[in-house]
Each structure stands twice: as C-alpha cells, then as structure tokens.
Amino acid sequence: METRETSKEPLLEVKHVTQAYGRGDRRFVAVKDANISIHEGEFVALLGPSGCGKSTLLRIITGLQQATAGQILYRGERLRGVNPHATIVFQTFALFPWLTVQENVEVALQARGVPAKLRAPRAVELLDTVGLDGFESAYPRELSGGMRQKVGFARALAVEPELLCLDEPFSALDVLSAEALRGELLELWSSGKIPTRAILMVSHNIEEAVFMADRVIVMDKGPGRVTAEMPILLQHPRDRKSYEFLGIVDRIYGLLAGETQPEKVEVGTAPGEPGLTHPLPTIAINDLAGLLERLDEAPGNRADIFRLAGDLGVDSDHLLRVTEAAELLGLVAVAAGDITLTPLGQTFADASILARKEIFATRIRRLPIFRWAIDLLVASEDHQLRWDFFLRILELEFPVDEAERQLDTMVNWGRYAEVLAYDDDTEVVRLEAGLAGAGGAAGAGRNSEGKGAKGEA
C-alpha cells in the first residue's frame, strides 16, 4: 500500500480553541485551549474517551459550530462560517430513506451546483468508487449497515472535499463490516483514487486509530483538551499482532488511563460548589464487578489495561469508563498503563452479593454528587423530589444530554446501593427508608418500592 507525501505548510490549524456553554460560575467547558495542525497527505486520528469534546472540535473545524474562543485557519486564512473545503461522515448513516442509493448521492451533487444532466453519471462513478456499483436503484432499507455507510462516504466525496472528516464512522457497524470498510477506505486514500488531501477521524477505538492513522492526537476530558500527539511510523498494511503495533497501542492506553489522583481530585465537588463536578461514568454495575473479579484472579491483583481489554473482549472506551468508575470508588489504582486492585477492591471482589451492595453504598455516599442529592432529599417534604428538579440543577453543570445521563446514572447507582428509589410512573426520586435522619452520611436501606430505573445496573 502506498504512502502519501505530506506538505510542509499546514492545511488546517486549530489555534487556542475553546468551546464553553453557560455563563459565570456555571459555565461548562467542553473544549479548552485546543491546538492542532493537519498537513496535506496526513491521515490524523483524534482519539479520546466519550465526553472529551472530539466531535465538538470536529464540528468547529468544519464550521458547523462557532467556537467560544480561538480560531480555525484553513490554508492560512481564518475560517468564517462553514468550511467549503471540508465535509463530515457521521456515525449514523443519515440517508434519506425515500430516495434510492443513487438519488442520495445526487442530493449532494445538486447542493454543490452540478447540472442535472451530469449528476447521474457522476453519482454512478462515485458509487463504483466505493464498491456499490449495481446498487444504484436500491433503497437504504435494502442495504446492510456497511453498505449504507458506503453511501454516506460516496455522498461526502461527491463535494470533492480537500479535508474529509469522519465522526466515528465505523462505530455503528458490526465488527466484520467495520473491518472491511476500514480496509476499503485506506485503499481509496493511499491509492489517490479520491481527491481528498487530508483525513481527520474522530475515534474512541485505540486499535482502530493506530491501524489507520499516520498520527494520533490524544484528548482527555474534564475539560476536553489535547494531552499528547503520537506519530504512527508503521508501514501499511499494518499487522495488529506485531510487537511494534502492540507497543504503540499499549502506550496510548497508558496515556488515556492516566494515573489515579488523590481522593479530593478524583471525586471533585458537588453541584453548586466551586470547582469541577466530577461526572459519573456511565457503566453497568455488573461490568464493574466483572472487572474486579478478573483482577482478583490476576497475579498480584494487577493487569496491563491493554491486555485486559483483549482478555475481556471489550473496546477501549468501555474498559476505560469501567476503570474510571472503579478509581472513583477507590476500588482500583491506575499507574503507567497498569490497573491494580486496592485492598477495598479485593474485599469487594471476594464479598457476597449483599456485602458488595453495602460496600458500594458506603463508597457512593462519599461522592459529592451523591451527598448533594441525599441532602436535598433529606430536606424535602416526604424525602422525595421530582426527576425534573434534579435535572434542571444538573443542566447548570453539564450540557443537556450529559445532565440527563448523569441523573440516570446517579439513580441507577443509588438503586443498586439501596440508597435511592425511583418511581417511573410519577417520575419521582425518593430517599430509601432509614436514610432520612442522617443525610449524606446515612447508612443503606432496603429498596422495596422503586419501579425500575431508567437504565440497568
């Protein structure tokens, strides 16, 4: 597979870009002081955990969203409005179901101003380029997920973008379809069969980024920021089992996992207090238990996070979320890409079902966001408050979608710990019996009346 030459002057420059929502003390910073440059001939992956602002930065780069501060330069000129030289392929297929495959591509050509008589042959040519010749008259419902995403690629290429932006384009596909499409995209890119001068791909899949990109830019959250860059100096096609490939993946796992911080830093502050409200990782409790049990069986109760992902058969983003939750609860410690059970984590792994609940309840009640919720419920009439009441306050701390995820996670964790109950019919969050007298320091009670969390434990 050929390697494309890169230019000396940057095609795109991101300079001190910040994206914030809200005002004053309640301002949420999604991206902070990001600086990135991309050159012609480069395939760059923007890699980081969910919620680190990768997709936000991609929308700013393409001009679909205006940054709060900083600037985007394209070929040395400041970008104002939508970038006419860039286009995005999203993770969802975003096809018009009432149009055929060919008509879906022709829509993009029409928007570009291509005369009607030239649209059909050009659309057929593009579909042939991505391997869909023969499916021009099919409707999206007749296609597999991988084929629908190919239509999305053809439509994006119809505008002949210099910069092709990919927002997790393979994440909605099954494993085999995603693998095939990655290979086909790399073939089109390296062979020069598409007019694109550079590709910027957002991903949370570490192996995917190392397999495809010439350079990986690592982001972290709280707030979203660029923390590292790593060139991938491996020739294509890349061998995922090679020592060099595995070594790079392992180093990136270490960068993303970071190191366990002192408890005060890890847990953050409560809503309404000065400082950062630490978001709860969106995980299932069973996954947390499974991680701790696996570590309990490992030599020295320690494992390499990268190898652990392979052993458990989970993607990097999922494992890092579970790891973050375990850190937050004081059940593991992370350093230099390794994860180790703490004594409390070992106790949890060896405990009975009821004992695990008690440990979990004790640990979540020390988190500021739980102390805040419990104190509000203790002070309220009948020790219950509507779901929307909590949601409105959390929306001062987080974007709207994230605020709802946080509340959902808080209620799910609280129900598992038998600290909170939730009635889906009345949309009321209630303090469990026996907790009203002690506030945030209360002991766990029994959940006898809740009708089901909005998510699963």
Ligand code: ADP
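Positions refer to the first chain, counted from 1. Computed from a predicted structure; not experimentally measured. Think of the rigid core as the biggest set of C-alphas that the two forms share within 1.5 Å after superposition. Compared with the form predicted in complex with ligand ADP:
- Residue displacement note: residue 116 has its CA displaced by at least 2 Å between the two forms (rigid core superposed).
- After superposing the rigid core, the C-alpha of residue 181 moves by less than 2 Å between the two forms.
- For residue 383, a C-alpha deviation of 2 angstroms or more is recorded between the two forms after rigid-core alignment.
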Contents of the next structure:
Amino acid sequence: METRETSKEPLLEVKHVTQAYGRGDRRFVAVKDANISIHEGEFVALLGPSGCGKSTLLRIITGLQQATAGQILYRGERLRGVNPHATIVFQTFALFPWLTVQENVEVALQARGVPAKLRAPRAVELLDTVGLDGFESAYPRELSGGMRQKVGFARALAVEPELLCLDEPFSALDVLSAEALRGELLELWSSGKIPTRAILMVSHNIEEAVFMADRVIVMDKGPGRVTAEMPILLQHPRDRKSYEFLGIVDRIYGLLAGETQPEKVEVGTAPGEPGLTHPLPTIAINDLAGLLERLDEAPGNRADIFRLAGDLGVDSDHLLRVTEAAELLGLVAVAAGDITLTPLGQTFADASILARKEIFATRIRRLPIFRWAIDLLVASEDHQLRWDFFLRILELEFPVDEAERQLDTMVNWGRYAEVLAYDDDTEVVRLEAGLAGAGGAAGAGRNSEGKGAKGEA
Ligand code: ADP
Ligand code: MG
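I've shown you the form predicted on its own. Could you give me the structure of the form predicted in complex with ligand ADP?
Full complex below, order starting with the chain above.
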C-alpha cells in the first residue's frame, strides 16, 4: 500500500476547544483546551481512557455539538452548524430493521439529496465497495455484527465525506470480524476508492491505533485533554509482531499510563475540598490482585505495561485502570511504560487473604474520598448514612453517572477491606463495627466541616 500525500494546510483545526457539561455547582469540564490539526491524506487515531472526552470531541468536530469555548476550522473557515463534509461511524450502527440492506443505504443517499433514480445503483455500488455484494435484499437481522457495521460504513460513505470520523468502530465486533473490517477499511482508504481525504478514528485499543494510523493523539482525563502526539511512520502492511511495532505500542502505553506522581498529587483532595477529587478507577479487586501476582513473578518485579495486557488477556483500557488503582494505593510505581511492584505491593502479593484485606484497608483510608466518607460516618448517628446522602455530595464533584460509579467503587472497595458495610434493602452505608470507636479511622482527626456544609447546599 502506498502512503498518501499530505497537504500543508490543515483540513481540520481544533482550536482551544473546551466543553463543559452541566451548570453551576454541577458544571463539569469534559474537554479542556484541546488543540488538534488534521491534514489531507492523514489517518489519525485519538486514544485515551473512557470518559476523557473522545466522543465529545468527535461530535464537536463534525458540528453535531457546539463547544463551550474555542472553535473548529474546516479548510481554514470557521465551522458553524453541522459539517456537511464530515460524518461519523459509531460503535454500533442504528439500522432501520424494517428496511433491507440496500434501502438502509438509500435512505442516506436520499437524505443527501441524491435523485431517486440514481439511488439504487449508487447503493449497490457502495455495498460492493464495503464487500456486501449479494446482501442487498437481506434484512439487518439476517446479518452478523460485522456485516451490519459494514452497512454502517456504506451509509457513512454514501455521504462521500472528506473527513471520515470513526467512534470505536470495531469495539462491538468479535475479534475476527473486527480484524477483517480493519483490513478492508485500510484497503479502501489507501487504494483511493473512496473520496475521503482524512480519517479520524477514536479508539481505546492501542494496537489497533498503531496498526492503522499515521499519527496517534493521546488524551487523558480529569479534565479531558490532549497530552501527547506521536507519528507512526511504519510502512503498511504493518507487522504487529515486529520490533518497531511493539516499540511504538510500548511508548504509547507509557504515554497513557503516565508517571507515578508524589502521593499527594496521586490521591488528590476529598469531595468538598478545593482541588481535584481524584476519581477511583472502577476495577474489581481480583484484577488488582491478579496484576500484583503477575508482577511478583516477573524478573525484578517489573514489566512492560503493554506486555501485561497480552499476558493477562485484558484490553488496554482495562489494564490502565487497574494500573491506576495500584498506583493510587502505592502498590506499584509507573515510569516510562514500565510498572514496578513497590515493597508494599510485594508484601500484598505474598500475603494471605486476611493480610491482604488489612493492607488494602490501611491504604484506602489514606485516600481522601475514603477519609471523607469515614469522617462523615464517624460523626453521624449510629455510624451510618444513606447511600443517597453520599451520592448527592459526589454529584457536586462528578457527572451524575460518574458519581454513581464512584460510590459503587468506594463501597465495593470498602466492603472488601471490611471498612464499610452496605445494606441493599435499607440502602444504608455503615462503618464496620470496631472502626467507629477508633475515631481517627480517617487518620489524624481531620475536620470535615467544609465538606458537610457543601453537602447540605
Ligand atoms: P469518551 O468518548 O472518551 O469515553 P465522552 O466524550 O463520551 O468520553 O464523555 C466525556 C465525559 O463527559 C464523561 O464523563 C461523560 O460522562 C460526560 N458527558 C458526555 N456527554 C455528556 C452530556 N451530554 N451531558 C453530560 N455529561 C456528558
Ligand atoms: Mg466514547
């Protein structure tokens, strides 16, 4: 496959784009000051953990959504409203179940103002392009997930977009269909069979991005922002097992995992306190234990993060969340894409189940969000508070769905550590017996007045 020529003037520029959701106390910055440019001939991948604002950015770029601040330039002109030269392929395509495959594509042509007579032959042509010839009269329910997604591609291509945006287009497919469709998209793109001038693909799969893209843009969250960019200069077709390929994957893991910061920075502040409340990564304790055990067996108690994803059979997004949790708890340290067990992490990996719970309990009590919750429980009557009470306060810090996830994670971790108990029937969170009397369970008797006040607001 040949490499396409890239233009000097950018096709698309994202300039100082910020997106906030919600208002007042609930205002939450999903994307902060993003700057991106994409040139003709480029295939760019946007990588980052879930919730870092990738889909938000795509919607802003295509004009489906207006940013709170900043602007989008398309061919040097400020974009207002929907960009007629861009389109998005989503993770799962909503096809009309009562229409045939061909009719589903014709609808898109109709929406674009293609005259009735020309629609049928054009739809057939598009279906042929994506490898669906012979399925024109099938109904969506008769198709596999991969084939349905191809109809989605055909529909997107019906618009003849100059800028094709893809939002995790392969992540709902089984491994084989995803692989086949990746190959077909690359072929369509590099052969010039489609009029598309540039592709912007959101992914949370590092290998996929390195396999397909000419450049990777890395985002992080809290708030969502662009943190790094990396060109990928490998020739197509790319060999996933090659030294160069693995080297790039390793470096991107390094960029995504970041570096372990001093404890104060890692843990952030408590809800209601000034400063960032670091959200707890939503992970299962078993996965954390699995990671630590694996590192314990590794030479030097150290591993390349990207190799671990393969060894543990999890995707990169998941692995990075587990890594983040381990970092937050001081059980591992991350630097330059390497993850190393700390002495405490080693102790944890070697410990009995009970001893693990104890280490875990000690560690989570250092996290501001637990300190905050325990302080509130200690101060409350019967050392118990309603689930909703916590939720309302957390909703001031996080978007609504994230607040719920935070509380779920907090209670799950607290239960495992035998610090918190939760009663499903009464929806009450309780401090485990024995902790309440300790008073300083939260450590050094910090005052929590400010937080309480905000909670009642
Ligand atoms: P990603 O695609 O990287 O997973 P999203 O762009 O979907 O991230 O979301 C970024 C953040 O913004 C998330 O915390 C999400 O909950 C929040 N968010 C997205 N869309 C909305 C919306 N319409 N209203 C409020 N919050 C939203
Ligand atoms: Mg998304």
